[in-house]
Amino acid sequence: MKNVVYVIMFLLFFSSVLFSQTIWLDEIDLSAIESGWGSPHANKSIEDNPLTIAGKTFERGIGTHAVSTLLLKLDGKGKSFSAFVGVDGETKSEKASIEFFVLGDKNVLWQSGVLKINDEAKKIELDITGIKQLGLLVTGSTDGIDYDHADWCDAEIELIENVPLSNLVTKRGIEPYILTPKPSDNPKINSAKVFGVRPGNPFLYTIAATGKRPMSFGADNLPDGLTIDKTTGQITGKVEQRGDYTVTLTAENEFGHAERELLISVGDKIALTPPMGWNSWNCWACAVDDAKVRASADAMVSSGLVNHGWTYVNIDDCWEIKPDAPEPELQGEARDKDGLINTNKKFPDMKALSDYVHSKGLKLGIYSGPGPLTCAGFTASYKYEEQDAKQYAAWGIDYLKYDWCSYNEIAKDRSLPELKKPYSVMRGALDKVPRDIVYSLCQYGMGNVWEWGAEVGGNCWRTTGDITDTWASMSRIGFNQAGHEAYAKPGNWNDPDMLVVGLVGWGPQLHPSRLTPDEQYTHISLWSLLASPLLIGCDLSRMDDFTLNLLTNDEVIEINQDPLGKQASRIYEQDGKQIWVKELEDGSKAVGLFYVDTRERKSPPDYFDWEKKDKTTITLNAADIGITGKFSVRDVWRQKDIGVFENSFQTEAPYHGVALLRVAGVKEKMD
């Protein structure tokens, strides 16, 4: 009998060894992690450095950034969880302030308390027997998420049986689905209805039109000084006389004729509709070069984006000389004997690049900052603002993104006079050159920049930190724009950062956006309602059909480019549902019905979607948007009339998705 007991005990021990499993957290699919900034890395920090907490380096783990969530499906097969957690030393900022939580089936199993930059790593050792869902959460304490670099080091999960890694994480993949109908062969003009230019400055406007090529273009009643190329639709020249000029644009092919009125306003304002184009940062970051910019310009034309109003091709950081750079292509004299800024060897001839982009009917943008160095450590504009503005004009630059970064070393404090000063200085320099350069302030919303961005001459201003391609980042940024609408108007726009659809990556290695298709529809819909600058951040030369479809719905773009220049307001927020409304020039309303499902963030469990619903019903009450009686509803993404309704309208929105509508009152017919 004793021998039988020994055998049973041996078998139980052997089976537990044979079938149990230890999983390192860094082995899972990192796309399952939601991170408030950047991309999570296996065995590296959020900025791809060794994992280091209070001077101690760890070989294994995950580097992420608050607010960060990871939900693992254990189905009761867990045994233990262990890790060391803390603030990664790369941040080097006293502002870093984070808190770690481990949750099991909606209950807090462990919390770290608030951790700061020099705090030693805290050890976690937990029994997770019977837990079905394990949640790992990093929050930004109570002071926001700036510099909140968070590490889960030597993180292990012990299971009682072998489980495929793919079964531990919830795949967020939804098959892309295309809503926008293809443009017809008939000509249709999609250009913005208003365009601003300053007297005597170079004028470039390309008529955006869909339809089968070849196509011929016309522009009746052009002001003196402007001419049109009938083959390309490019209008060029200079207008000396101030005033408003109403021009009739035409486009014609074998299938028909199209017309649209364009108001050319010659005066003190430019960017009368939000700028639309591409920026290199979210795609290439410092891997950008002349060839990639030219390829992007080529792709903007060959893909047809130019036919929908996409115009700017903007170079972000890393085109300048980098002091003390080890790479030969980045070395050289930062400025010539006259103080004019030089390019690095990756951009051998900026004027030639500008001419190339302009030849395609597009415009070229550039990047600098008010400090000594840019964010990536390249030469910036401090004390050389007038020389830089002069050089930009000589090159033919049309857009300047001006990024705060190293001005931290110059500013005395964060008072309003100090925040405004460097942007006023560059505005003064730009005003002295004979060229219209859209002026984009990038300082992350400090000092409520939306309240004074126009005062210092900005055409647009970042209201937020950098966006990444996660729901946590995009939704937090986009849905926090409520209240800023009072400061948006033609020529002055709130900017919640660039678009994160398509292939992105912030460097040479790119990946498909981690936003689901529903989340990407939300992204484009919300940015259009917000009258935000629309700057694509992906590799334009490798767009799939879904991404191109997202970016070429003319009815969605028309909401963004509406001449009235109103930004949407949020009129409803409850139970994970939001309704945003934007007034349009013709008296109709653009309405976004969003299933955001961002529950009240009062307790750690609420950061997780424990029981996600696929869709929800949202009701729009006509009285809430100033409509009485009957009203028509049009599905903007599908470009399809839904019908006429009275008092209210109900529809379904997918999880993290949107129903984007155009709503207009219907006049009753008189007997």
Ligand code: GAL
Given for the second form:
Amino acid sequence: MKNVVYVIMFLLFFSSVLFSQTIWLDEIDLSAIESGWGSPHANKSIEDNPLTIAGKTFERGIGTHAVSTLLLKLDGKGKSFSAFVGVDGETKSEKASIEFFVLGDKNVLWQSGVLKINDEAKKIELDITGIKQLGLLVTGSTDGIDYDHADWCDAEIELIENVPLSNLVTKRGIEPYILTPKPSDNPKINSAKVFGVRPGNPFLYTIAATGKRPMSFGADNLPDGLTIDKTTGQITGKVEQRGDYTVTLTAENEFGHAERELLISVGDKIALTPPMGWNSWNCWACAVDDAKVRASADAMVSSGLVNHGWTYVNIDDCWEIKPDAPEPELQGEARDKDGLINTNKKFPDMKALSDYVHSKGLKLGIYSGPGPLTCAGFTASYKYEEQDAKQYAAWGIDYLKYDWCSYNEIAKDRSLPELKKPYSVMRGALDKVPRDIVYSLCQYGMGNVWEWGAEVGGNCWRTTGDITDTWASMSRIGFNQAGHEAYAKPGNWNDPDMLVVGLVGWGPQLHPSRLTPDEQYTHISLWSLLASPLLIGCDLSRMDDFTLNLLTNDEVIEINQDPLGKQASRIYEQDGKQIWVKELEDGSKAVGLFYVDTRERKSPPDYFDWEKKDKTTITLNAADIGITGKFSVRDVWRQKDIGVFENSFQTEAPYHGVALLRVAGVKEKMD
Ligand code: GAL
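Given the form predicted on its own, corresponding form predicted in complex with this ligand:
Let us now look at the entire complex, which starts with that chain.
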């Protein structure tokens, strides 16, 4: 008998050794991790450096950024979890403060307490027997997520039996699905209905139209000084006389004729509708060069984006000389003898580049900052604002993103006068040059910039820190815009940062956006409702049909570009559902019904979607949006009328997705 017991014990021991499996956290599909900034890396920090906590380097693990969540499905097959956790030292910032949590089925099994930059790594050793779902969470403690680089080092999970890695994570994302019908062969004009220009400054407006080519364009009643190129639809010239001019645009092809009115307003205001275009940062970051910018301009035309009103091709950071850079192509004299800024070798001829972009009917943007250096350490405009504005105008630049960064060292404090000062200085410099340059303030929302961005002459201002291609980042930024609507108007826009659909990656390596298709519909719908500048952040030369569909629905774009220039307000928020409404010029309303499911995060379990529902029903009460009587509802993504309703309308929205509608009161017929 004794022997039998020994044999059984031996077999149990042997089978547990034989069948147990150790999984390193760095082996799992990292796209399952949501991080508040950047992309998590295996065996590297969030910024791709060796994992280092308080000077100690670890070979294995995951580098992520608060708020970071990962939910693992163990189904009771777990045995133990161990790791060392702490703040990665790469930022060297005292501001870093994070807290790690391990949760098992909604219970906190372990928590680190607040960890700071030089705190030793904390060891975790946990029995996870019987746990069905294991949640790994990093929060930004109580002071937000700035500099919160977080490492899970030597992180191992022991299982009682073999489980394929892919079964451990909830595969994010379902197949992309296209909702919008392709534009027809008939001509249709899609470009903005209003356009502002300053008297005497160079004018460029390209008629954006879909329909079969060849197409011939016209513009009746153009003010003196403007002409149209009938084959390209580009209207160019200069108008000296202030005033509002109503022009009739036409487009014609073998299938028919289209007309649309355009109001040209010659006065002090530009950017009368939110700027639409592309920016190099979210895809290429510092890997940007002249060839990539030209390729983007080419792709904007060849993909057809240009036919939907996409216009700006904006170079972000890294075109200037980088003092002390090891790379030869970035070295050189920062400025010439007159103080005019030089480009680095990746941009051999900025004027030629701008001519190239303009020849396609597009516009070119550039980037600088009020400090001595840009965020990536390249030459910026401090004390050379006038020379820089002059140089941009001479090159033919149409858009300037002006990024605070090293002005931190110049500003005495964060008082309002200090925050405003550098932006007013550059405004003054831009006002001296004979060119319309859209002025985009970038200082991440400090001092409630939305309250005074217009006062310092900004056409738009970033209201937040950097976006990244995760639900946590995009949804936090987007849905936090509630309350800013009072400050948006033609010529002055809140900017919740650039779009993260398509291939992104902060270069040179790119990856498909980690947002699910439904999250991408939410992203584009919300940014349109918010009347936000729309700056595509992906590689335009490699867009798939899904991405192109997201960016070329003219009814969605029309909501963003509506001449009234109102930003949507949130009118409902309950049970993870939100309703946003934007007033439109024709008296109708754009309405977004979102299934956001961002429950208030009061405690660690709230960070996880333990029981995710695929869809939910949302009810729109007509009275809540000021409509009485009957109203019509149109599905904007599908470009289809749904019907006429009374009092309320109900529809389903997918998890993290949206139903985007256009709703209008219906006048009852008199008998
Ligand atoms: C950040 C800015 C980003 C990008 C980057 C360039 O401060 O928010 O959008 O411009 O600098 O270094």
